[in-house]
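The chain below stands alone and is given as structure tokens, in the form predicted alone.
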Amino acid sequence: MIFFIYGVIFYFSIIVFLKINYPELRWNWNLEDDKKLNFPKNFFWGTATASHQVEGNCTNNNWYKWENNFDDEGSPRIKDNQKSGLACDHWNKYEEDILMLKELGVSHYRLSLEWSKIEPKKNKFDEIILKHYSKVIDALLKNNITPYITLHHFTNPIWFDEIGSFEKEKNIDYFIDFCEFVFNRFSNKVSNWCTINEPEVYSVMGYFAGVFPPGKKDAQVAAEVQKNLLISHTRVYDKLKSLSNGKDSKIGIVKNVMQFDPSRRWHLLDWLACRITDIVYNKMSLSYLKYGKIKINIPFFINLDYSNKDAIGKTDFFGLNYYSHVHLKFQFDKHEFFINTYPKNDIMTDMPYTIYPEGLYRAIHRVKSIGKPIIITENGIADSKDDKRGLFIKRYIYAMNKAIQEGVDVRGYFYWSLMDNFEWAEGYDMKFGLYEVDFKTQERKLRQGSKEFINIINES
């Protein structure tokens, strides 16, 4: 009996420790909503897109193959068998879209360059495509819009996938060659560069969850891919810094941070599911940048030990993508040891997550430990009815501003996204755009909820 009592005491002592050290922050919005925002003088505002999602006619990359592929049960890979196709035709309508940036009042635009278009075959670069991107950059600069270029935003040329892509560390050389070529071409015009977008999303969704290409479900391979993406970042960073204009350029990684909170705060197995998931999704990348180490040992799941002291601090800024947190509930299933749950009183977005601005505040404070300036490189809401967008924008920007007022060095904010686009496995169903897009006519229309963003920019 005494051992049972001691066991119960020990169990609940652990739970109390976890609750105290890992609180799920919640604010009283009746008190917070009316507080004024105050931004530093040089703080900037922008919006973001990615090439495959907006340009159209990306027919030579891994996502094009994925969209035209079916799983083992004959089901399409993309919701309702949707395909990116012409997307927003941003390739031809970029001048019109730049005017939308002007209408919003933003000064920055984050875009990606489509590797598969620039280098359609190994070591073969397309001058027509390069001239097009040069025109886009010139048009942005002419309109006093500062470009932030992303070098890898989920898509690979088909030829790169056929040789194993980032599953093989030796293939990183091909990506470095591409980055060097592009940087040499545009660094006289562009001073801000993002290397890898969300290495954890690329690896987890493509190699563990299996809903992104190549559709594998192997935790060890997923971890190896993420490790190689992190190595790619630091090697690209070193290469670009060594080139002409490199020392004068700002080069950074972009990482999504998501908190994993227990569905039942009294249940130790829910906490365990959160800790394991956080190690892979967040801690792995942060440890690499802060300590130059990746060490994961989860029995029967992942065993990875990599060290590179030269990686410490190898980023000029930390690009933080943030959307929401997730509540995890443990279940006894070796294939999926948790399920997601959603609190009753939380406001759901169209994506399967809730509005949780406190999480952006938590994420900012977590990544400040890297010791680099922070830029919010993505933050936005899927809201087809446009009845939550204004609230989302107001509260998330408030959360960011609260961290700034507490002394965290946050330099800028990019809303995701400028306009509705192809939202990867969700197809066109998720409406993230400040501008609504009619994909039949390609007409763009500013959403009513987006005016909250404009108002904040004008008042800052």
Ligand code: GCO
Given for the second form:
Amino acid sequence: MIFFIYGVIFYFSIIVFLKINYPELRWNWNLEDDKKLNFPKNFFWGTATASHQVEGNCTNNNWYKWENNFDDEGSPRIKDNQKSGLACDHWNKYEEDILMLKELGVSHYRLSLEWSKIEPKKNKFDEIILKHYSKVIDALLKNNITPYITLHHFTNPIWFDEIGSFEKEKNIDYFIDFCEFVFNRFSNKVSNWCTINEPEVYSVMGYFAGVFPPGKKDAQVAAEVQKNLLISHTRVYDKLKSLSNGKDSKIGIVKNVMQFDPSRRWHLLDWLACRITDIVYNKMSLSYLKYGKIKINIPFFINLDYSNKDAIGKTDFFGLNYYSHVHLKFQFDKHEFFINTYPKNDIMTDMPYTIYPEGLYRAIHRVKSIGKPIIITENGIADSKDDKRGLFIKRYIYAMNKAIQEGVDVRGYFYWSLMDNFEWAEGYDMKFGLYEVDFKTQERKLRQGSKEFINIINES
Ligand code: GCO
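Switch from the form predicted alone to the form predicted together with D-gluconic acid (GCO) and give that structure.
Shown next: the complete complex, the earlier chain at its head.
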């Protein structure tokens, strides 16, 4: 009996410790909503897109293959068998789209270069495509819009996929060659470069959840792919810094941060599920950038021990993508040891995310420990009815501003996304755009809720 009582006391002491040290921050919005925003003088505003999601005619990459692929049961990989196809035809309509940036009043635009178009075959670079990107960059600069270029945003050329892409560390060389080539071409006009977009999303979705290409489900491989993407980041950083214009360029990684909070705060196994998920999703990259170390040992699951002191601090900024947090509930099922749950009182968006601005504030405070300027490289809401977008924008920007007022060095904010686009496995159903796109006519229309963004920009 006495052991039982000690056991109970011990259990609850741990729970109390966790509850105090890892609070799930919640603000009383009645008190916060009317507070004033206050931005530093050089703070900048922008919007973000990625090539495969907006350009159209991306027919030579892993996603194109995936969109035309079926799983073992014969179901399409993308919801309702949608294809990216012509997407927003941003390829041809970029000038019109730049006018939308002007209408919003933003000064920055984050876009990605489509590797599979630029280098359709190994070591063969397409001059016509390069000329196109050169024109896009010139048009942005002419309109006083500063480009932030992402070098890798989920898509690989098919030839790179066929040799095993980032599953093999030696393949990183090919990616470095591509980065060197485009940097040499454009670094006289572009000074801001994002290396890899969301290594954790690429690896977890593609190699663990199996819902992004190549659709594998192997935790160990997923962890190794993530490690290789982190190594790629450091190697791209070193390479570009060694080239002319390198020292004057800002080169940074982009990482998605998501909190995993326990569904039942009294349940130790929910805490454990959160801890494990956080290690793979967040801690791995943060520890790599901060200490040059990746050490994960989750029995029967992942075993990784990598260290490279040279990686420490190698990023000129930390690109933070933030959307929401999730609640995890442990279950006894070795294939799926937790499920996601959503707090009843939270406002749900069209994606399986709730509106949780406090999470952006928490994420900023977490990543400041890397010791680099932070840029919010993505933040946005899928909201087809457009009845929550205004609130989302107001509250998330408020949360970011609160961290800034407390002294955290956040330099800029990119809204995801300029316009509705191809949302990967969800196809075109998720409406993240400040502009609504009619995919039949390619007409763009400013959404009502986006005016909140314009107002904030005007007043900042
Ligand atoms: C990602 C990407 C974007 C998404 C956006 C909305 O996070 O998956 O960077 O391409 O479209 O995050 O989900």
